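There is one chain below, alone, in structure tokens, taken in the form predicted alone.
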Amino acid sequence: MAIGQLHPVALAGVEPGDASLGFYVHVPFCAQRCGYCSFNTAALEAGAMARYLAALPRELDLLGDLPWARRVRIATVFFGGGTPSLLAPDELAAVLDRLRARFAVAPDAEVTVECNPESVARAKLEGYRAAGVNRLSLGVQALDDALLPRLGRLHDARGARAAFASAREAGFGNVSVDLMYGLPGLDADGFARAVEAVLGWAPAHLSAYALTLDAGSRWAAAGVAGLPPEEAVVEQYWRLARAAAARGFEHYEISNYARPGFRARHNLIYWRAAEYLAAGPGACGFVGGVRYANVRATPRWCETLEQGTLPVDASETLTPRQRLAERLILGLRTADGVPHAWLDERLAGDTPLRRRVDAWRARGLLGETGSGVRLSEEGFLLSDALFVELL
């Protein structure tokens, strides 16, 4: 693996593989960082935001003036953060006008942004629809009022609901909504509470994230008391999967769910080891075998740009046995799988891990899909233990 600097003039000499590409703009500004978030985040204080969106037009000229850029059309657009809901609506469309400006935009492109729900209501909503945002994906996480406030949210459950009530009378058909389980005095009764209620909301996709404490976080330097034990967060995992089954959602990737049509397009691009350019600081984007990722400091971002510099800080070009090993790592967090002969490849001369997939293959974990092989329910329960080995 190579890892170092990569500069404007290598990124230009990277060429796509792919005419199609996904496109990511990473918002960093929180009103409040929640202990549990490693992302990229920074405060907002004054002035910062009115830098940032001077800095981010900056970024999309640049790297639409990389000399493939022309030849390539975005299919997905996310929004993510930090907290994308505290741009305007006009903020909001001039970002995505000079986006349009760079590049070819296609006229069916997918266009996400996050939200949380105490910072968006019907006439936002409305404005963000109007400059071309079809999906919503609301960042509910839970809904015990007493445990949202130690989490960092600053919604409460009414708050939660009034927002998704928001997003529909704007006119969002395609809304997503986020929750967390494994989470600290949350037992499964109350998870599943909450999963029923969301449910209940009629959304278009459900995301549910197991809690971990990434480096980066403040649980995970601080610790945090209550967390259930891992037999719990096991009957949290199968009470979510089954009630969404119930309710006709297709289990499609670990930790999605979504009606018929609704898979999250831009998420599939990563699933899929597909490419994707990236803006924002800290932003990683991933162009013919290479990988970057964009300086993470807020300020230091702003003043690469207005020097005229694209901000990419590292990057990392993927072997041919990292890229298959990727791509299978992704491949079986979905529903679809991967091909037999991605797996044979990897599996070539292997003996001792062959026999491990063939164990997981005989515990019913890895079955077939008739041209190729995808994790069943339990798999996916117990993925990581393969991921290591496919490594």
Second form
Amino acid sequence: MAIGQLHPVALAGVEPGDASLGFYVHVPFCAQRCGYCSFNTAALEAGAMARYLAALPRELDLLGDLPWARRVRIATVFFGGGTPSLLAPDELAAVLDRLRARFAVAPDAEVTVECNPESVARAKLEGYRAAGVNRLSLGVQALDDALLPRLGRLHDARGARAAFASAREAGFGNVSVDLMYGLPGLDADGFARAVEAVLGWAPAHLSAYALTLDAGSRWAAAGVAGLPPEEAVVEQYWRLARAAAARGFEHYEISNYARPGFRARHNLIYWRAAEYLAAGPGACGFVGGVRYANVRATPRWCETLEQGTLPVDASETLTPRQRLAERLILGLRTADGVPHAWLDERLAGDTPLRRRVDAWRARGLLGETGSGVRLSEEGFLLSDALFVELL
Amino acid sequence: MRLSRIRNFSIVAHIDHGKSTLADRLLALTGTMDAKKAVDQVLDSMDLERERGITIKAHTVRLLYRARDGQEYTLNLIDTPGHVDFSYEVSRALAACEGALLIIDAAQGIEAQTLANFYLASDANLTIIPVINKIDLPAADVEGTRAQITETLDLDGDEALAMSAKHGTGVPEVLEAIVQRIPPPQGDPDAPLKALVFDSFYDSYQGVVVHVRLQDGRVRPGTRILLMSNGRTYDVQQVGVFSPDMRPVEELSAGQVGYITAAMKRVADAKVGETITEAARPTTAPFPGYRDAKPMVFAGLYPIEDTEYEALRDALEKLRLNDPAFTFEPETSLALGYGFRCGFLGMLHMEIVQERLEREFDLSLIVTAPSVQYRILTTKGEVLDIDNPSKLPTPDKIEQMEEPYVRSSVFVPTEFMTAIYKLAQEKRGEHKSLEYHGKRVHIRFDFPLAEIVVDFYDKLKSISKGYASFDYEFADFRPSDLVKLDILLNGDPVDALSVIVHRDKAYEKGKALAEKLRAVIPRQLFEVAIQAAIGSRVIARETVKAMGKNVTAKCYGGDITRKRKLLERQKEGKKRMKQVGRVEVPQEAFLSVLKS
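Now that the form predicted alone has been shown, please provide the structure of the form predicted together with its partner chain.
Below is the whole assembly, all chains and molecules, this chain first.
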């Protein structure tokens, strides 16, 4: 499984298998780091953003110089973070323009920007829209004004509501809202109220994540008081699932709900184990069976690009068995599930695993989609127990 | 070689008092090997020995030493195992010596093993040289230790040597004392060959390499030898000494220590304690005290993956080549499938075999609860020896059950007597005698073997702050009120978790076992009911709740590799699980049976 240094030349040597790719751009900066966050973030120090904005186009250029870059189409672009909405509209537009100059970005490409409510005003969002952004993902997380500062968020409930309204006013029809549950001090009723309120705004899409104390987060290191018991988190999951269903949302991925036609196309690339390129500190890409990760530290990422080198830090070429396993464990995160053929390939000759899978079916955790199999909503909740077997 | 130039000795000590360090010093000082290599403590050559800080097998090294009298002496250092499971091996190794260095830590003073080793060496009629070690430590109390030696050991504390094995101070005097104080061996090189086997190991090129101490006679390549316990004869291929690697010599003669190879296929052919003589001119009397090392504890060994059964069998056969005290035969379990019933000298021996199988042969194993061998009289008048609880006939077919008892000796400072008696009572011990030796007492108890095989020694050490020493030997079978305690998972009995216990302890044991299993069985998709039962009567019940949630909330582009690796690690952990019916039971659950 050797994670080795991957020389940029090697990235040139891999051939994308897909004709169209996703493109992820990581914007690492945050005004303040949230307690639960384990993502790659950087403090917004003087000059840091400018240096980043000078380095990013170089990375797009270097990627665009890859021999196969001209042959692929970019179907989705996703600005994630960090806090991408710290970018001014003209800064964002410049990045997108450079990307379009280097790659064939599809005219109907889904272009998403993650936004923090406190950093978006109507004018900025209009600017984003003018730059070609057509989808926003709004990091609301909670609507409890006592809870939000504990999380480390800089907005309050009113600000969240206002940000959503601004998005609408700026002309965005495809807005997603992020919520969290299983939060310290938040009971099922409190969470259900937040869900109802957000659904009342009629977003196109809703993501809701159970809090996990991931390594690298402040809460994982220092601990956090008042976490609800497991039963309470499970109850919150079901309250959300029922409320979203009642409003016509489909529960199309473990933590994602969409009104028909509004699934996140970019994220579906991940769950289909399809290919995507990535730029920015710590960003991860997947091309031609190779998963690669950029240098994580923002200054070193900048430095590498300033020296004219792609800042790829580590890569791993998946074995056929790993590829199959990934397809299964990613595909089964979604309501589409996976084709029978994929699961059959994994189960061939593995009688104990087949029995295990049969037990999942018998318990109603796994079911038929017609052309394949999928986890039920109950199965979603226990999915890692199956995924570990499917590796 | 003249007998007067030979000294055969052993080093004995309480753990950590510096036995291995001194051995290394002696090797370096006599130029037997260079100091750097000596750092690796050659004597404890198995990984396991170094990690546990105990010697499992005896080792022998020949040192050549030019003494202050100008003569060169051959010093044979025979290292002994250091655990109660191997006390027979220790006694044979000491029987090959004339003297022993008894190492005592100047800061710690006399401790339990010091005393136990002193008695072992005294029983073997050895000349004992007390050596006070670690005199460089700030806390060293050399004079106090001398006084202790005089008081407790019946030796002259003023004659004790003082050294720092770590720095080398005083070590030359130790070498000189070995020559001056330990008597040379006595024996007649012209008498019929009489050699004591005190260890042997299997070498894939030479067959069994037998460690011997010659009492009388000579042996050289071509000598036809006779093994007196089994009547087998062999032609000697090679004789030699350990210096420290095997080095062939022309001949070994009376008083000498070395090795013999004779194309023996199995270590069991030349067991510890065996007397080797010349076939053409046998000695009249073998060494006294030979006994067959009999396994005392039995447990099932099962591969976690059924596909590893053949590999396990091959590994067991290889291990037995070197370890005749260990036995195995195939058995099947409803819960675990195909495996082997294995017999061991004791728990340490069992752990060693298990660890070697896992490390040296890369096997993942389930070890079932260890059991002693019970004797069952059936209503039909048959006598059955049962070492596997699941083979026990149903109560209606049993006329009488008997369990093995041991005779044991405990040496302990008087202040711990009360605690020792309390422990003995818990362990169904029968008090036999009590003798005072100064500030120490020697207590004899008879114990059911089953009560002492598992954790008795550890408990004894802990309640006596390490000062108690313990030794035992098999006594006899005695009638006992025993019952079989079964464990059921979701209503199905798991044969591999059954244990035979005394009726008075069944309830307590069942409750403890159910609790322990609840703690180690991970949550599954469904609730798991754990029941402890005697016959159809459930005496304890615990529940492992069904898994409520096991999900990764976020999985996007940057999370995929991390998530896969996380799951891969979990999967590695799951490899240690055995599917029993529908329930996944971790390896440690089976061992928890004995620890609860």
